[in-house]
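Only one chain is given next, in structure tokens, and it is the form predicted on its own.
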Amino acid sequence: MNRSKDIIRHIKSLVPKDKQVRIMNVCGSHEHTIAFSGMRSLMPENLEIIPGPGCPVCVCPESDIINAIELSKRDDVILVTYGDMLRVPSVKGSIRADGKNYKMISSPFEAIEIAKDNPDKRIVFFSIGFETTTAPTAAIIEMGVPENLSILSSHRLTPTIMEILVKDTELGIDGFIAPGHVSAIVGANAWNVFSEKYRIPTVVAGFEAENLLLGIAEILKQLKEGKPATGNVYAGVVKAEGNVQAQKIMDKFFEVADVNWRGIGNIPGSGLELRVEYSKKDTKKVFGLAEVKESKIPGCICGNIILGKAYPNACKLFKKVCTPRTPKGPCMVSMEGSCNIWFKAG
């Protein structure tokens, strides 16, 4: 605790007196630590820590959810996906409330076992997430999956959305806390573009409050010295080059694609789809799925919250009609969603 106090004092000494500094934490798990530790209340008033788009459930396009619901209604299909995805609302409801044949899994490897146990069914693995979850999805294909298993891919690329955000002059981001789990896959070097091209300090941090404070201090130090760089205060887990083997497997099976982000829209080169040579494992091609136009949730500002343009308590639905029990928007569903975190952290 004394060390944390020392870091906080150091942070206060580094924050300029006459300027607002805006640091974005991209990861939902980081936001969880920041909110529940009360970290923001310990920072100088002119240091703003902004939650970013690090919730994969929140950005999964409504079209994929609707297609997943419809697939689960088929008698010849069993849809398998992660627990949070079952509750994400759409104009057609949620998988849990309005789907039929579905199972919750916690690992892609469970999808293989379900496919083996149900050879007479077509198993659809609704696979979502950033690079952290893309790697194990690619790994099961590399291992060899049963003929009756296909992948409904809804994977997104973290560096691409961060580059969109840094170009947004309205946001005015001064520094990034890079996500620890994603960095373990892509490597600390994946963030070099921000310091080299955009002159924005970017520091990889872990999930303990003290480690996050070290990351904030490192960003402020770079800003004060005018020497933006890629920092890494999570070096025990994250290597400069990342997990090279995981990167190779991901690249073998997936290719970069233009995809939709819920509440944001289409972002070129921001997602991953199965390569054409693996189209027999691509649910969208196997079932001929079409893109469904996204609906608007009246009053929901999840899109702005994901982009760091609004805090959860700015939403008129927050804590009123939108709660973890009755989520109106995707940001209230997952433990990594800013609205869910802020609701529970008070």
Second form
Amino acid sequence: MNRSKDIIRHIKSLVPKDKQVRIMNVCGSHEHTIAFSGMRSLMPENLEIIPGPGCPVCVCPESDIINAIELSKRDDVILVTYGDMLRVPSVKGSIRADGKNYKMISSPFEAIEIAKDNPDKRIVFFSIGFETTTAPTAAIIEMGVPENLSILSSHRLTPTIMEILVKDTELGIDGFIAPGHVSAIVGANAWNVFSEKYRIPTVVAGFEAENLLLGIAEILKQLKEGKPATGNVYAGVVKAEGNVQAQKIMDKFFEVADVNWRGIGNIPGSGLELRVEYSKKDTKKVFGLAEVKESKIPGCICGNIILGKAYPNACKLFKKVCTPRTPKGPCMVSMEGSCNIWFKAG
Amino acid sequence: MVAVSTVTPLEQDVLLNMNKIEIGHGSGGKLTRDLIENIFLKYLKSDELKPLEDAASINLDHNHKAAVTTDSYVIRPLFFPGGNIGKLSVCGTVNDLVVSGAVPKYLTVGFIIEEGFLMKDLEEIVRSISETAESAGVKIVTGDTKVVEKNKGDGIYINTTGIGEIVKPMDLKNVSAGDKVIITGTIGDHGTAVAIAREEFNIDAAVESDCAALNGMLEPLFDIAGVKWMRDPTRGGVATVLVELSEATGLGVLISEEDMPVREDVRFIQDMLGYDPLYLANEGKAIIITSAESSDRVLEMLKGHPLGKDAALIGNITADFKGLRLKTIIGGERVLDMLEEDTLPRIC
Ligand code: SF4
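With the form predicted on its own in hand, show me what the form predicted together with its partner chain looks like.
Complete assembly follows, chain above in first position.
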């Protein structure tokens, strides 16, 4: 407790008196710790901690969800995906409410088991997430997946979206808290571009409140000294070069693609699709899926929340109509979604 | 005339009488309370029912008051580390009596059993009921058995009703600013044990339910004048009980995350599942509100009992604000509310 208090005192001494400082986190688990520890209530008034794009479930395009629902209605298909994806709303409902043959998994390895147990079915693994979940999906392909399993890839890249945000002068980001788990895969060096090209301090942090406070202090120190760099206060877990083996297999099976982000639109080079050599494993090709045009959710401002342009309580539906029990937008569904976190943290 | 265009879909549901019972209506949280207020209290209005305490107080004659409580157990799975539905059905009801200031005396047990239920499982459950009742010093005095067709039940449901003699009337009206909040041990054990026992989570860990009858530990506290109110935080956990306390008294409750006893493994698992131990069910813990002067004595007596060795002072009653607030480990503050729905249904 005392150490946290010391760091907070230190943070207060580092914050400039005369200007607003905006630090963004890009990880749902970071936002969770920040909200649940009441961290914002302890920060100086001119220091803002903004939740950014930390929720892969939230940005998964409606098109992929609708395609997943439709696939699950086929008698020859079992759709498997992570729990949160089952509840994400779309104009055609959610997989859980409106799909038919689906199973929840918590690891890609379970998809293989399900494929083996159901040799007469076609298993579609709806694989979503940032680098953290891409790596295990690549790992199962590397191990060799059964013939009857294909992958509906909806993977997104963290550095690309961060670069979009950093260029947004209106947003005016002064520093990034880089995501701990993603960094473990891509390596701390992956963030060098932010300090080198944009002069934005970027510090890798873990998930304990105290560690996050340390990360914030490090960003403020760099700002004060005018020496932006890639910092790492989570060095026990995150290496400069990351998990090279994981990077290799991700690169072997996936290629960078221009993809849609829900509520935001197309972002060049921000997603991963299976390489053409692996088309036989690519659900979109195997089933000839077409892109479905996204429909707007009336009142939902998820897109702006993900981009750090609004806080959840700026949404008129927040807590009133939109709750974890009756989510209107994707940000209220996942435990990593800012609306869900803010709802629960009170 | 109602201008139909202004009716929200939610209101429309109500207007059309389309609301249905959801699993969350049994959670002990906000939905349960809505149900109680909108349906039950609309028709059931006795003075004894109104306080909505864990047990009702009824007058036998001028000198004697009895506490009566009833509870149904629909837990899944029926057997879990640290207990089973039989043990739970005795402990839960005994605890509801003792936190109401009563010495538990008699229980009734009703079974609703599904056709095809294994006789050996039933025997195991009944043996647990007998052992638990005996060690808690209560007598099972009558019972009932019904069997429903296969697939019309879920193995077995148990209802127990308990009767006790009130020796220390507990009244929320006595709670005042400056009082202390004590918990008799680690929180969230039962909820976690049951979550693990459900295979859907795929977790390997050895957390036992805290399921225990608390009368042996709590009855001696009846002699301490400063002890004002008790409640066993089952469904909805510690947070729900304290939010209710705040609403009923108009006072605020400030609890400390740092002082909250939580087992390491429970904290780890709940972090992983994304649940907050403050909202998880306990089946062998009590929250005690005591005057500041008596709090040391209460803690000392609790710690002298095997079930109370982890007892801790976790917070204060205050007039500075209303509602429940948590002081976090790093010194931040946040508001805790009732959960809308239970994260883990059918926990007891
Ligand atoms: S509160 Fe609901 S509707 Fe509003 S932005 Fe969040 S998810 Fe969308």
